[in-house]
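A lone chain, given as structure tokens: the form predicted alone.
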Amino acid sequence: MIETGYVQVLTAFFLVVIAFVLSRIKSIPVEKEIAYGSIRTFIQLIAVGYALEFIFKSESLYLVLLSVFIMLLVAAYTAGQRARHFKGGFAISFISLSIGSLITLGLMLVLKIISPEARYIIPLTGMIISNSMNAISITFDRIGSDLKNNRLEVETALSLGKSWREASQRFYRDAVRAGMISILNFMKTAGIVALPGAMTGMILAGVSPLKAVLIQVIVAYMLLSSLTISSIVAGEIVIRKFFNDAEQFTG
């Protein structure tokens, strides 16, 4: 097992210095972002580490639920910022994330894939929410831009007697697929192009590679479920906002 402590973290900061120096030499304007991001990452993760240690030891259901709720709020706000073509991005994000996350996590608990302990629920929920957040953000951006860029096609389909759903079905499917593309690519290349982060972390921590692989497979299936549900729910809600009750395109 690799010895890890503050000394090793400070030593690893040399890697940040390399990135900073190279960006400075090549006049790439990211020096402030590198410096700020590196310090913020350290502070945030250390704070989260202490908070998780407290929660794991207390096994308080209220603290677990509060942690999940905060993750949902932050993720929904972040994804909602990508709702440039319609209103209500935060609410739609929160609903989509909650449905995808709770269904997936609930099934994992019911099927006894994981036990109802804070050390399982919080990290896995964090993975579910963060990945679903990215998928929803892409779905938002794609569905809005595609509909607006293809306004003539949509309105032509409506004028020919097609329903709003038929006129927009292609753009809905493309947007949802775009939101899911990251997990689909991951599942195609996992273990071949790169070892997934969770699996690598477990191996570095001394866990048997085979056991780490099995856990990673569960994580992949978990993410596939949550991303699919969240993207579909987000797409269904969003696309209806571009049509009024008379089935006219209002985008």
Given for the second form:
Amino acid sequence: MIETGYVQVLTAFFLVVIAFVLSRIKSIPVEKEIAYGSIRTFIQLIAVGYALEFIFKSESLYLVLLSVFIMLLVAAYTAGQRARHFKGGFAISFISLSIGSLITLGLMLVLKIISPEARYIIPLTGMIISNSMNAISITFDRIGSDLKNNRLEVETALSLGKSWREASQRFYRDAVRAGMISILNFMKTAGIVALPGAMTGMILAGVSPLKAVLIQVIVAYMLLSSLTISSIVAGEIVIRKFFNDAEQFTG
Amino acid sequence: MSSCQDSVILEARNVSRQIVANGNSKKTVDSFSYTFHKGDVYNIIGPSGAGKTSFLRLLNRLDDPSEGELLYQNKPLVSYQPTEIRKNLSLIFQEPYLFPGTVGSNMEYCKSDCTEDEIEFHLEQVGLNSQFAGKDVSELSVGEKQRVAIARSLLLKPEILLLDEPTAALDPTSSQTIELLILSLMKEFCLTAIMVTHNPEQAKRMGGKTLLMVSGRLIENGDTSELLTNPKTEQGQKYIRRELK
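Return one more block: the form predicted together with its partner chain, after the form predicted alone shown previously.
Up next: the whole complex, starting with the chain shown before.
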């Protein structure tokens, strides 16, 4: 087992130097980003490490809930930035991420898949929210661009007496599917193309591979559930924003 | 076939449509008033940007007026369910959009319970034989697509056909075939046709009444032959002279 400490981290910084030097030689304009990014990663993760240590030791439910709320806020803000084609991206992101993650997490607690401890809830919620955030960002982008680029198709359907839901059904389905594609691809190739991050982390931390695999399977199912719920909720809310009560396309 | 009476079917009362584009407010349709009668053909002519298509979109309720009122069979257009009224006032777009699949599946999309006989009947009405039902829409010419779009609309049993430059992408021969088709369908099904065209020659061939729009306003209307030969307004005279040259 690797003994990980600050010495190992500093040694690993050599890898950053390789990336920095290579990009400099090849005149790829990312030196600043590499420098800032690597330092920022270090500071952010160390800070998070101390925060988690504190929360885990305190065993305070309020601190756990606060952490989840902050994660939801930041993720909703980030996904909301992708809402180029409509207003209210932040609110829609917050609602869909909350519903997706809370239902999934709630079920995992109720079904006793995990125990209600900070050391389970916080990292798993982080995984759920970050993956769902990426999924709804894609759903947002896809719905907006597809509807706008296919105005004639949508309005033809409306002009033939179809409801807004019928006229936009194809775009809604495509957008939700696009949001889910990452988890669907992951499940197809898990363990074959790459070892998933959570599983790798556990193996590196000394957990037996068989146990790590079981946990990873739970993580995959958990992500599937939260991504599906979040993408569907986001798609449902967003698509309605492109139509008014008179079944007119306003996009 | 129902009897084709010369009753009022549609009325526009001081209708305007205001839009905001790039921060600027603009009236695409401005104080438009007119009464349409059942069974007649109406040509809406005028230069590009005159508001012809915008007006048709209001009739199909793809948009609503910002001011004024549209009445269909003496009732406000907005009092009808949009999904129902759009079947009565069927809009044929300039570039017909057919859904991926076969001609038959496009017809079924319009009316899920339509029978093969119904599909064949309506295809024949637009001059396409029954074998077209199985054809993939990607194999059709623009003219055939336009015919399928018309057949598809006929399935909905509309009272009014709203035609937005339906022959704009067609060669002169195909254009005249579509024009004759529209006129014969009007007689067959007792339809009212409101057709946007930028071509006064086409309006002349269609006959009926003609409405001239400029900058969103209806500046002149009357019998087509009378309006095209003897426009009353200076704007009308300039436009007709230029277009018929």
